[in-house]
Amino acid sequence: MRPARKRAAKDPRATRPPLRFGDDPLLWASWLYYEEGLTQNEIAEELGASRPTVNAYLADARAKGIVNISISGEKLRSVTIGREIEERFGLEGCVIVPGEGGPRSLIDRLGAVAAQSLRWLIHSGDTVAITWGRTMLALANAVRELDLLDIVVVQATGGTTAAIDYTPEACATRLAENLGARFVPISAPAIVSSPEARQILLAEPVIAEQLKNLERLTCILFGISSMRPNSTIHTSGFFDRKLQQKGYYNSAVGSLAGRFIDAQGVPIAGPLADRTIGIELDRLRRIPKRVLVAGGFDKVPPILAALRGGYVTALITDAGTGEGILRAEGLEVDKISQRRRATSPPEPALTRSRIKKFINQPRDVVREALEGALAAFPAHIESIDGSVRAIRSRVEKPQGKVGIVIGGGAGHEPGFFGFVGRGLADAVVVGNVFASPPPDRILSCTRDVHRGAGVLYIYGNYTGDVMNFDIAADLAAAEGIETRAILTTDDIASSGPEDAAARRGTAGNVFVFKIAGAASARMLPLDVCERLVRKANFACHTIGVALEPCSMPDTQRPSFSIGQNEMEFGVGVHGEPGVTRMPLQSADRIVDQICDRIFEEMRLESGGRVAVLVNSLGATPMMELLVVNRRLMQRLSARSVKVHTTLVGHYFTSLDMVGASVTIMGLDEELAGLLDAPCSSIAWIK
């Protein structure tokens, strides 16, 4: 019997429409249904919504006049433009807004839609830069706090004349205020009098530190200026008319973050290049999310140049400007719409009911696997009394050393036997797949490791393990062997903080085993070892996510069913589903949800120190684990938390489950010292 599970709160952003359609799922559903010919089930899958929700969208679209047997031609044209721009320029998203209608100006409409899009563009832990101009200020003004954590807003360029309202300082300050973010200014002018003055300012420690933040950007929001006399680049005082008169920038079609580009997006190396303080275009192009917000007929050439130059990953513009971009590329919108109506039917989904495995007879798989382990690692482990289910370390155990016995069911390889060795556990007892080992084998391990100082049992908080280890403890006491038991409870998804003692033990076991082994190796007494191991357990916080279930050797079938666009959040390590099912998300968004939960539980503060484990649940390859680790490091860095130890790989699995878990262990000097102690086993050498 496992601990009771509680449903995790569903992320309200999980069912968002695709970026290119902003907050208009009715329009998107109408397009897919009436123009692309998708069924309501297929649309539900595309949107990450239920079929009844899609049905309601279509009904609302008809009621609101978006659809009258056919969709409004103007709205359809906007959708077509957005999709064509995305595909032609390789964008992640293109939001198209109406160019006319309503009391607001185009700049205000663009700013409002861009502000809405931030819900899906930026996430907790991001460092965001913003340039300046009328549209950027409209964007910053329209933003409302998004309930994000550890956001930093950086001013993308130095300052400009205070005669305008939309200075770099004003845009960045307002965005930071409305996001509840930390603001990093650039305490220098955007344009200085000479290259020598620029070098002097760049050498100033305060300015150098501020500019260093531009290297950590995950997103930049920027507008673009045309070269017309009334454009922002002129009215701000940024561009000296004398330079224009001398012809240095005759080939320029626009200015991006104070840098001039030609029609192909190539930077122009004029005299301002060595006098400008702010983000450089090469660095801008390396930022993962680069969002251009601009519209109006005069913006067609500079937007097109920015697209050609590869400066944009997402574009927010109006329908007229979007159509102008496509026409400048030699495309006719009406012909594009006709071409898009010819669609091919989706390929049928592939399903499987039986999982192929490298096994002989299912009843023999645990024994044969352990025989294989003993044969592979004779320098590390050996059987106790000829039983492959009771295994000890080959390291000598001096008299007076506290014995460390760990154990649980098979199916977690390299856990548990992978953590038997020098500076780790002394012995391990292994049960059947996901089943507790019996008391007699636990007692065999207890006798073998006892050196007169007592024995510490460490195992996961599962009913069968608790019962059998308790029986073994009673039997050991009858023989005069003192034992203490510590149940690992690191899985914070399985129960709330108010009932932490009921939580499951998962991959946090790995850190707990290490602390126990190090404390025992120092010849510390049983009371002290117990205290340190309990402290380590309380410091560990784990959440696991599965994309596909595991399959048991005896059935060779998935342990649960899950849709191809779903994931399980808060899984254990015994093949069970998670505490809640969610629409499938990107790696970064999955890690963000994990971090938000763990950070809140730990009350993780700036300046803290942690150890982290990014653990495969069986079938997730190292490549994907490293992607997870990348985002985890970004989130910890954004909170100014020091990572003392990082483990990435297969440490505590759930057979062949496609998934990963993240464990974060809070450290103080005592725990850090034990974690740093040397160890040597099959799974961990330090």
Given for the second form:
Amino acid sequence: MRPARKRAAKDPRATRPPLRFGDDPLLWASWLYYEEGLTQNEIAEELGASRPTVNAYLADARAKGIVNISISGEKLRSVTIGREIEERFGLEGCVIVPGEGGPRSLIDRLGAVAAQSLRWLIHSGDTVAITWGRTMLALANAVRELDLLDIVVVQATGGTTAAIDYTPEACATRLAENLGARFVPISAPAIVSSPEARQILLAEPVIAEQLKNLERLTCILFGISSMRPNSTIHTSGFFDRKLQQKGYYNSAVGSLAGRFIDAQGVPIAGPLADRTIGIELDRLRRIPKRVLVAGGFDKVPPILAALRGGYVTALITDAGTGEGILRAEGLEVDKISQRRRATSPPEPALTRSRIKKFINQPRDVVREALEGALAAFPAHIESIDGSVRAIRSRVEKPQGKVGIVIGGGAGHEPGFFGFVGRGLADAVVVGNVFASPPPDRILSCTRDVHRGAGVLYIYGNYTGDVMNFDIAADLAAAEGIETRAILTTDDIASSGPEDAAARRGTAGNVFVFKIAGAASARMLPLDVCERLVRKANFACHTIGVALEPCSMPDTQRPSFSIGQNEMEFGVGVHGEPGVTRMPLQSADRIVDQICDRIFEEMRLESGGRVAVLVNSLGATPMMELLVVNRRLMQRLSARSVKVHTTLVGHYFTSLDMVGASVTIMGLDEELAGLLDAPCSSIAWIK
Amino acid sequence: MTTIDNAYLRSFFRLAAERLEAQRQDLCSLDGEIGDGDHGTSMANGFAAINARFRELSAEVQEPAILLREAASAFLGEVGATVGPLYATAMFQGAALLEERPLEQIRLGELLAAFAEGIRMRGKADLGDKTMLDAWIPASQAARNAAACGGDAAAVARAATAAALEGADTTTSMIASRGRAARLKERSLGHLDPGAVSAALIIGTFAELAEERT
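Now show me the form predicted in complex with its partner chain, since the one above was the form predicted alone.
Next comes the full complex, and the chain you just saw is listed first.
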């Protein structure tokens, strides 16, 4: 929206266009108007042009996309009439646009707002059907820059007469084009001359295959036709004189996707049903998102029928039609507004200070937790030289086996000690909470696992860990033990691809440890183990999202502050804030953002094979991880990616942070083979 | 002239540990804003470990260089983390300097410069990177300048303290380029670097010490 106008200046030279605007008067005029808040008269003065010219510049600038104005979708959805319709008919959303004012036709206006609403209606990986008609074509034409991945657009019905320009093919191809989606046509007429002809066509393999796509729909965009003489259902060639005269469809109030409903939304079984090719009403009603876009007074009865019949989950219409619908339901719109204004509750303030914890003395937490772990899992782990912070696996390590030492700070339980065992790491070094272990402990682990074939250090890429492990490596070298360090860098949110070596290591560690353990269990030499582990690290891509911060045992306070409706995108596993702060979103939308980033970075192709880890950052329960996993699987399947291994749970945490991370590891034969090898530890038994 | 001897170092570490213990929570909160919230813990525990080690050492240990080496290894063994290697290397550098010859208190700036050099070497950071060096380097320079201008030991320590505090304050206007805060890029603006704040706290101990002794 336009900012409030403030009188800008003064000296004309002060508003000379900056050089980057070049000589483009459209850009110049737009800047002065929208950014500087000058009036059209003032701009005319600046440019030495007439006011009508400036007016034309501004209109042109919008037409050419130099200026993009969008009204917040949230606001459009908050219109009172819309709220009331939502409530009345149990809709997920109802968008209301002004029905009058301005030169644009109602249909274009509806198309434009529907196109804008697609931002919250459809998401990457969706399979979307669209019907036909003037409004649908206006919608398809208005769609732009949605930035969605892996969308399929399916024609909802067969084709119609080409006497109209808003045919099913036209609507669907245009939508697919503007969404950058894959397009699936239905290569048959929507209406055929006889049931026999329909049966023959349905039996055609190509058509049958196309129609199969209608079973996987996640969303349908549809218009609705009234039964008036010049309505779409008539112009599309569905009726001949004979049928109407026979009165089969006398009780019909409207038609959607070429099917007919009565005033209560009940489907009407007439002779056309067996001659129509396209989505059927009972199937339509099972699609998760069903978006009806329609407006105009003649559409009130059919819209109402569709709402009553449960065909709609979201409605996009204009104010007049919306009011008409409510009136038809016996509601006075004026009274609604007053009632609603009176009942908006104040936002409760949430204040938290001290976070309760099961601790004795903060400084003893790490030691006591490790003592508890050693007592709980004696079959898996034991201390080295009586130190609880240097721990080895109970598995026998044969001579000539490369030793695997992992480690880092405490606070990631079951990381890191949960990953020592058969087919995994040999020893683990534990530091203080979120702090690297010191070199002397790393050295004692190194000595303990060395079997003459060298030792691999695997740890997250953090300044402190690098320094401490480097000092330990120098000390080990002085004793004649060869070590190699592999720094995990799976957190793709922490740096761009051009600076991938600077990324930090997070939950991807789990897969990297697995590959290392499997490689060393095969008695492969140090060089080969090192190569495989590096490859595993590059194959892992993680993004974490926090909804609430964690709290350190020492402070028992949230490690950063975050608003009630905010989340941190791109968090690591040390309680630090993420890369960006965003408005809180639904689980599916959060997973979508994660997938978009990871898919792009991995260049994940259809037919690819992956391992995934949906990991809790501590306080997020299994139930929510499973919700995350559900959407993740939908996105991977929309891309035809095969999921080889799935881990869901608490694998690599950040104390009590509310949040989750998603790791996707690209697999080839070599990595898949190592991942499939058996392993047995506290956190992973395979 | 009084030198930086065993008693001086023992008092320094005792006072510094008290100061860090008192600021434990505040340093953690400061670190929580741009780091992982453990800085207060590492520093307070680390300095406590140094004093514990000193108590175990026999009274025969008289060489300040040996004392500083013990401090370095006690600190490193206790905290690890990022500050462990940094301060351990700093103290090892300081020990190397004290090994060469006794150092007069008025030449505190040289000891601070040795510390700063150790930190710089280990952390591969420099002035302006929004790290503890933004306190250590200006402090060492100010101390040497004060000595060159004829200040006494107390004046030297005060100059170092003032420069360290000022250096720590300027970290709010810096964008971190080392350590975890570096991931935040411009979001680190407006926050004090906790490492620089604790460094100023430690350096301030020298001024406190100088006052106690006059």
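Computed from a predicted model, the values in this text were never measured in an experiment. Positions refer to the first chain, counted from 1. Basically, rigid core = biggest C-alpha set you can superpose within 1.5 Å across the two forms.
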Query raised in the report: For residue 132, is the CA shift between the two forms at least 2 Å following rigid-core superposition?
Result: yes
Query raised in the report: By the 2 angstroms cut-off, has the C-alpha of residue 297 moved between the two forms once the rigid core is superposed?
Result: yes
Query raised in the report: So with the core overlaid, does the Cα of residue 144 end up 2 Å or more away between the two forms?
Result: yes
Query raised in the report: If the rigid core is lined up, how many Å does the C-alpha atom of residue 283 shift between the two forms?
Result: 4.1
